[in-house]
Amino acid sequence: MVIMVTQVQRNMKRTHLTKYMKPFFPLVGLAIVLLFAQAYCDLSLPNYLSNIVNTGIQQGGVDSAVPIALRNSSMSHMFIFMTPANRTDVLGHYTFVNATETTSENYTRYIDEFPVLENESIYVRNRINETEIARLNPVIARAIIPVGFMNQLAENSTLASQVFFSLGFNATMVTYLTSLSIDELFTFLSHSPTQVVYIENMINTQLAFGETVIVQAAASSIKAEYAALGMDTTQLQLNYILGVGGVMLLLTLLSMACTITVSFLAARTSTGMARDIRKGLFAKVENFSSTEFDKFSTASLITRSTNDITQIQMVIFMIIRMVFYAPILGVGGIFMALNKASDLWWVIALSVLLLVVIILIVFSVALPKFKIIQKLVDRLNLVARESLTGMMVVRAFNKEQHEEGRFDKANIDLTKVSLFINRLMVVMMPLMMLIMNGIAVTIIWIGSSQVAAGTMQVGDMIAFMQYTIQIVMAFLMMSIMFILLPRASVSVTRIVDVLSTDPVITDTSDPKRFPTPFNGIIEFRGVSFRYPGAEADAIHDISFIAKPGQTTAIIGPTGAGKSTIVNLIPRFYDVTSGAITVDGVDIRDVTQHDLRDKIGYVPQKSALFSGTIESNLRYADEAASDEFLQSAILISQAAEFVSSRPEGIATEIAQGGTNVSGGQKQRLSIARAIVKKPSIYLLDDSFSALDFKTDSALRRAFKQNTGGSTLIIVTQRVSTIKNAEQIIVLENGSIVGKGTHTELMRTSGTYKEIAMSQMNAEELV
């Protein structure tokens, strides 16, 4: 358990997750303080219960062998069994109240509490601390027990005869002694040191088992003394039980308050940290280049942002609520249990050893499975995401059953591992309950023998059993963590993988600024690029200049590297060799924000966000006027279908733009780029879903309204770029032609072949 928690902490520290913990350190510190308070309350309750059983029930509320008051005659009788030093010591802790001084302050103070004061002087105990009481307990017990015993003999002649015969007296002497009054009997004993020593030895044998037994042995004599003083012994017992019970109730309420508060603090901490980690993870992913997105699948990133962080949130809550509390309770329980019955230490040691063995076995079997389960969750999310996003294709090819089979396989694989772990965890609880019940039976069996022998009190046995159960419960709490910690450890590692991944594309420490005024001249200088892990370049030695006010078109067969060139300009990837400059500045020397602020980008796969048409257009510029939004819609040839909707630009767009056609998505994406009013436009095959009429109208309107910008178009259609000022022909990642349409028809066989496959002779002119 400690190793696992430490590993989680190391992972957090290694990946700077501690910065997400720092704001919550005060809450965690307060929670730990409250956990100590809760543990104190919980560990005190068995001790108070022991006091109720031992003192409240067995001893009638007498909590020490030092009586709160004694009759003068009883004190005199006790002196027979004390040394002179002990007599002086005891008298120094009592105040003498004279029965004849009825007007004294002490008399009026104690007469109601001790009615015997009307007839006999008494001694009242002074205020003394628990340490002094513990020291006086054996001194007074050895004196008051024989006094009580002799009082019983004075009241029971049969018992007295048996005792006197055992002391060696003959029949005549026994008859004489049984006829004496209690005072005469003690007078006789004061002159018979041999009999006093015999009685003292008998008492010492009874008091050889410790302080608790001393008090218990003296309780009956003290209760008899209290009754003789006129005190209500029943009320004394009731007051003691109610007093201790009241303290137990207060401790229970305090423990409850601590539990609720700690749970609240743990919830605040865990949810707050999960929120901050999720936010940090999302911010980290936003800074990823396409290289990092190639490393982490979308399904995996979603799982890490949701499921994995939820696992961390749960384990943080449980660590604060249980992992911190369990050792406090367990260690405290061991100390309290040993204080009650130190000779039963082996019972605790045996139970702890058995629990540790079980937990280690379960941990060693379960941990590898927890590492597998998160990968299976990734797989399940991937299959579900592919099936849902491609549902139209699935239906078109009647592949519903095939997709159900894929999902079932991923689901069953995850279910099998989950069931294995759950079955393993289910076994733990019965085993631990068996250990706990076995411990209880063992304690009762051994404890009852010690109670019968007088070496242990019943309350102490009950308290020891409760403390042992608390120790076992502490391990039970830690065992629950074994369900969460291994999986959370895996989740932390997965979050770590993302947070510790440094983006390949970063801003320079001393960025440059684009010159003013900004023109938007793009130049490729011997650019080559190879995808991470690839064996060959995707593009090689690419050189060209794209000027403002001109259209630079890129065409070529599939896989020639057209989109790669476009993706290099906004630095979605960085060139492997060569350089790309904008207005003479290497794009690697400016910040990504400044570079992309100049670019209007329309990707090959148009992306719309859930919201409205207006919100998607304002994604480019929140401050854009309504008139400019309408202008962008007109330029992109989207006005017809937008105006056909009753809500106009307030029309709702579903997630991913699934409620509009491919051509409509492309036109809205182009409109969004226009709203940005950039100096550079990058259109990556953005006319592919448009009919030729709309394509032509859009290009004409686009040229008229954005003529001063640099325009780079990637396309498969010759008709789209026929009038471009510069056409670049790619094949196998290299430029095989460059020029206008007319020039390329004469000089580039690749371009001519593409053109002739799409257009007839009249259209090519």
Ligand code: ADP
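Throughout, rigid core stands for the largest set of C-alpha atoms superposing within 1.5 Å between the two forms. Positions refer to the first chain, counted from 1. None of the values given here were measured: they were computed from a predicted structure. Compared with the form predicted in complex with adenosine-5'-diphosphate (ADP):
- A displacement of 2 angstroms or greater separates the C-alpha positions of R142 between the two forms, with the rigid core held in common.
- After superposing the rigid core, the Cα of E132 is displaced by 2 Å or more between the two forms.
- Superposition of the core reveals a Cα shift of less than 2 Å for L281 between the two forms.
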Contents of the next structure:
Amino acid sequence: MVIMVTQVQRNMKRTHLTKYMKPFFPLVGLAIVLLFAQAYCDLSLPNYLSNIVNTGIQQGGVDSAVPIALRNSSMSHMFIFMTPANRTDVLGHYTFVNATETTSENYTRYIDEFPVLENESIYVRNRINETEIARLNPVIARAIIPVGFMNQLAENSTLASQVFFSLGFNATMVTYLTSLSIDELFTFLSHSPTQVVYIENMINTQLAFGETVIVQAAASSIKAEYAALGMDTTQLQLNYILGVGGVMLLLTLLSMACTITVSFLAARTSTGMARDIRKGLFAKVENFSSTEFDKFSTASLITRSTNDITQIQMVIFMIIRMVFYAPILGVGGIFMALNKASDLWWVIALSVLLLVVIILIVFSVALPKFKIIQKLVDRLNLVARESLTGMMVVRAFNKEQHEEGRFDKANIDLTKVSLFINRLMVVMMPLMMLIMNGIAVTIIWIGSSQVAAGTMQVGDMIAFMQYTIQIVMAFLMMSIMFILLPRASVSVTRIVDVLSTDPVITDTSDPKRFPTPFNGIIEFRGVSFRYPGAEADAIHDISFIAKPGQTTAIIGPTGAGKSTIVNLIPRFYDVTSGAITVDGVDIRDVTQHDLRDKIGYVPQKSALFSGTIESNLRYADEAASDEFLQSAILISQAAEFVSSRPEGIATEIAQGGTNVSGGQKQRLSIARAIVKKPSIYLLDDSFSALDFKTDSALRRAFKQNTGGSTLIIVTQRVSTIKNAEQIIVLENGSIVGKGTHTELMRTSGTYKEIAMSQMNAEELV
Ligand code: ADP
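To test you: the structure above is the form predicted alone. What is the structure of the form predicted in complex with adenosine-5'-diphosphate (ADP)?
The next block holds the full complex; its first chain is the one shown before.
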């Protein structure tokens, strides 16, 4: 348990996950204080219950052997069984109330409570503390028990004769003694020290068991005395039970209030922390460069920021509810139980041992499975995402069955592991119950014989049983944590992995600024780039200059490295060797924000966001004027289709832009780039879905309106770039030709080949 908690803590520390905990420390502190209060209440209850059984029921509400009042006659009878010193001691704690002084203050005060005062003087107990009571208990018990016993004999002559015979009297004496009144009997006894010693010894052997049994033995005598005093003994008993019951009710309410408050605090802490971690995770992922996105799959990042965080949230809740409470309850329970019946310690030891063994076995079997389960959830997400996003392709190729199979496999794998874990739980819970009931039976078995022998009280046995059950519950709670903690520690590691991954692309500590006025001259100087983990360079030794007011086109077969070149300019990746400068400044020396501020990027796969056409365009510039938005739409040749929609610019765009065609999406993406008014345009194969007519109209309008900008176009179409000032021909990551269309037609075989395959003879000139 402790090992696992520290393991989770270590993970948390490693990446300052603790920083997410700090704001919640006061709440957790308060929860711990409340848990102590709750444990105090819960642990007190069995004790009070045992009081109700022992004192309330069995002793008729008499909680000590020191009566609150005694008749004068009883006191003098008791003296026979006391040493002179004890007599003085006892008298010192009682006040004499004379029955003849009917006008005295004490008489009027006590006459209602003790009606016997009308006929006989009484002794009333003074204020006295618990320790004094404990000291006096055996002294008075040893005297009041024989007095009660003698009183019984006076009322029951058959019992009396039996007892007198056993005391060694002959038949004549027995007849004489049984005929005596109670007072005469005690007068006789006071003159027969041998008999007194005999009775004292008899009682001593009975009382050899201990304090609680002494009180219990004296209880019936005291109750008889109370009845003789004229007190309502039923009411006395009821008052005791109601009093203790009331305290129990209050403790239960307090415990309940603590439980509710702790749950509230735990919920606040866990959800709050989950919210903060999610926020932190999202912020981190937002800063990730493409390298990190390649490292963690999108599916995994989604699982981590949802499922894994939920795991942690759940565990934090449980930790606050249980991890602190279980040990308090367990240790407290052991203490209280041993207090009730210390000789039954071995029952607790045995049950704890059994539980520890079971928990350890379950733990060792379950932990590896938990590690797997999160990976399987990842896999399931991945498969589901892939086949759902590619649903059209799946259908077109009639591959539904294949996809189903793939999904089924992931699903079945996950189900199998989950089932295994659940089965383990299913076995564990009844096993725990079996142990719990076994313990109860054992305690009753042993306890009942001890009760019969008079060495244990029934209430103490019941309390002991309840404490043992509380101890078992504490262990049960810990076992639940054993199940949850490893799983959470897997989740923590997975989140920590993300949080501790520093993006490879970062701003320098001392960033430069671009010179003003900004021109937008892009220069590649011997740039090579290799994707992380790849075996060969994607592009190699690339050098060229792209100038403002000019179009630089990159052409080449698929996989030649065209997109790679474009992605290096906004620093989606950093060059492996060489350098890229913009206006003479290495792009690694300025902030990513400054750099990207200058760039209008239209990716190969246009990404639109859910919202309207307008909100998508304003993504580039919130403050852009309506006229400017319209002109961007005009330039990008989107005007016709935008105005054909009844809502025009307010047309809804579905999530992922699925309700517009590929070509429309490209045009809106270009319009979005135009709204940004950048100095550099990067168009990565952005005309591919346009028909030739729209393509050329767009290029013309684009050139007219963005004349001063640097334009880099990646394309497969020669017609798109025929008029470009510079065309770079790429093959296998290297430049194999550079120049204008006319120059390249003469000098580059590769270019000529591409051109010939696309255009007819007249167009080629
Ligand atoms: P083009 O745009 O010319 O079709 P790319 O620049 O996309 O080509 O790709 C160039 C090479 O780099 C290809 O061989 C491709 O497989 C590889 N590549 C592209 N993207 C990645 C990536 N994220 N990780 C690893 N390799 C990549």
